[in-house]
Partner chain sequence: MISLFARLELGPIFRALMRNKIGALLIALQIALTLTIMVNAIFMMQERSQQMARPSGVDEANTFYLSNTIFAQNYNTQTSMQQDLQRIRQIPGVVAATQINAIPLSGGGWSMSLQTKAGDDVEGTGAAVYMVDEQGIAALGVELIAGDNFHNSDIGWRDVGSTKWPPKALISKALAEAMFEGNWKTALGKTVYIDNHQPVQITGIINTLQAPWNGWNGVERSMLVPQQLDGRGSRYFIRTEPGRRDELMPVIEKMLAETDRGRIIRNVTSMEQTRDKSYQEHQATNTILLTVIIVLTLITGFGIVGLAMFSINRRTRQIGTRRALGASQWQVMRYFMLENLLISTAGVVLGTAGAIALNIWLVSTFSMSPLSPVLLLIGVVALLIVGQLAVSYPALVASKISPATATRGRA
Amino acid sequence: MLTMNKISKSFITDDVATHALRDIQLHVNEGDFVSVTGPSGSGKTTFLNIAGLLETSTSGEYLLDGEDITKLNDSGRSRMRNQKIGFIFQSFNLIPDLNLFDNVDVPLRYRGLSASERKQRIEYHLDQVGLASRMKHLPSQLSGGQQQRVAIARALATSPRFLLADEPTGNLDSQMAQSVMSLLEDINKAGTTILMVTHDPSLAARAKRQIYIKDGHVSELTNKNSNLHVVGEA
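Let me see this chain alone, in the form predicted alone.
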């Protein structure tokens, strides 16, 4: 489903090159749940941005469903991103003046779906995250954990091939974090592939696969019964 071959990313400022990623080799099959950890500045965010088609690599090959992303222009990457990837952010990114129903509806309006199909998707996924009874509430009327559940429902409503979660529990207390993590595990068990960046080792250990990024390298891999294959410095 997702393959990175020798993906590297460098930033050049004042004629000084900073190597954020170095020859990343990664293969993820459909249905995997992969956690990504590493120290601050290790390249985790750059990795996630490239995986999510928000940035382009300096070199290497990135295949998503067999298509070489590195050969696409901006509009092609936008199309792939909108069709195949759902995003979950640490800060929720909900629109405060819209109720839950309308927040989940925002990305669906760009899909050209009918009002009835959008309504069906919104109600289904808000029910999936346990918030069907609150769809007319504003984000300010919810706890942090509930807001993150809305963000997850919004991502799932677009029927993505995989979810990219960037510190999805970073703004939550431990109890809420465990609840959101359990929800992500349930979503993964239902068939959705997930890549999750987290600083919390206890949450990372709950994923099927763990990769550790340091100094732009995949420097450690812990296997746990999945179909992820990583080649890098150990």
The other form holds:
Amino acid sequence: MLTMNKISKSFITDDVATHALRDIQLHVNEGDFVSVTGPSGSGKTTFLNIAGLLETSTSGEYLLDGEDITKLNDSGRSRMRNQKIGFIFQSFNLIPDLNLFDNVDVPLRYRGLSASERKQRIEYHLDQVGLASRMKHLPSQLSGGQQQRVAIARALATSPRFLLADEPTGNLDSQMAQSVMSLLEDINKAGTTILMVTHDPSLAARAKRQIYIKDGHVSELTNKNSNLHVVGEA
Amino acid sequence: MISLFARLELGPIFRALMRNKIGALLIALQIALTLTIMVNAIFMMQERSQQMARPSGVDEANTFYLSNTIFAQNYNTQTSMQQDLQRIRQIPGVVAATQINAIPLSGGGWSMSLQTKAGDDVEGTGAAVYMVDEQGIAALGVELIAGDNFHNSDIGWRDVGSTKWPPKALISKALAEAMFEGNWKTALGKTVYIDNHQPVQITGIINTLQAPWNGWNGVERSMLVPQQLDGRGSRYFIRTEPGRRDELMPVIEKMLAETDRGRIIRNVTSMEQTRDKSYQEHQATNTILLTVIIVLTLITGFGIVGLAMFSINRRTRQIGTRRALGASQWQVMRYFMLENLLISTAGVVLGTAGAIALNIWLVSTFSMSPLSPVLLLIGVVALLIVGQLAVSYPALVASKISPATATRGRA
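Now the other one: the form predicted in complex with the partner chain, given that the block above is the form predicted alone.
Everything in the complex follows now, all chains and molecules, and the chain you saw is the first one.
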């Protein structure tokens, strides 16, 4: 489903070049739940951004669902994000001026779906995360855990094949974090591929595969799947 | 179509605006105020421009006049004036010349009331009076559309203090229409009364000849009478062949000054200069109004840019999130342009009401004409375009925000 072949990313400011990722080799199969850990500044977010088409790599090849992402222009990447990728952010990234209904509606409008289909999807997914009764509320009227559930509903509403979670429990207390993690596990069981960046080793351990990034290099710590996919540097 | 409306996000944009009303409301009010002032100012400019564009009836490009002031004692004014006019008419390039008591659009002249019936209590119609000889029509360059010109035998001398009027007159079409219920042709040959009781027969109709006062609502009403003022001050009105006016103005001035040392020739002025001076205030007012319109529009434009930039800076993370969720650069740009369109629409709706209210006040207070709906529509469209142009740069800046902002910022 996702294949990265010698993906590198460098940031050049003035005369200084910072190598955030170096020759990443990675393959993720459909239905995988991959956790990504590593120290601060190791390149986790850059890795996630490239995987989620939020940034482009400096070199290398990236195939998502068989399509060579490096050949897509900005518009093509936007379309791909909207159609195939769902995002869950550490700070939830809900739009504060919109109620829950309109927040979940945002990616669906970019998809160009009809009003009735959008309504059906929004109600279904808000119901799935237990917030159907609060769809007219603003994000500020919800707890952190509830906001993250809305963000998950928003991510799932477009029926993505690939869910990217950036520290999804980072701003939640442990009880809320467990609840959100359980929700992600359920989503993965339903067939959605998940790539999750986290600092929390206990949460990372619940993923089927654990990837560790340090100094821009990727290595696989564990793989609960029967077949090994990773080719990485230790 | 459904898909298009779904993508436009008008509903969410409107609901989001309702939760952040103050900035949007201030810009909408600014747009409303701009429209109110702009439309009425343009309307006032238009009215002035229309006034300035009215033809005086005179061949302005080829006419000029000068003042002849006599200071010598024991001076025969009548002989002197006749000799002057003969000399002027003999100069090659001169078409016609006449002595005249007042100049169209100059701001100073004579007016009398004409009545269709004699009597002290009969209501009359005001008209400007020009005293000319048989070359008056040719010298002014006005068009005689009915009747006959004066003959040399019609011309009489008039003392400065006299109240006697000649028995004939040529009147303008507008004056004829005002006196004879819109049918100017019926005026020809009719006798009207000047100074309540003195009969005057209308022997000709001239197409257009404006009065000396451009702000007078009867500016088109004028009459020519066959009289020459006999006094120590007079004006000669001269028409030249096309293109020779500027050449002949100093020639005639010099000739008159040199042939008679008992008088002063001064104020040699073309009709075009007189028109310019006459409408100087109109021009100045229009320039001021235009400046006000430009400044107001610029302030509104900058206000829109400022609000949009502030809004974008405040929502950088949100824009990044939208991009991450699949918004293309164009969709982000369109979001801000539509947001501005909603604010501008509210502004122009308020502004339309304001413009109409201000115009009603202007009409009732200053007797102006009612505002043209077409002008109002043009003002509305112009401000909507200004809004879209003003927001296009901030919208472009917003569209360049990277989707990675969604994960990079931790605000």
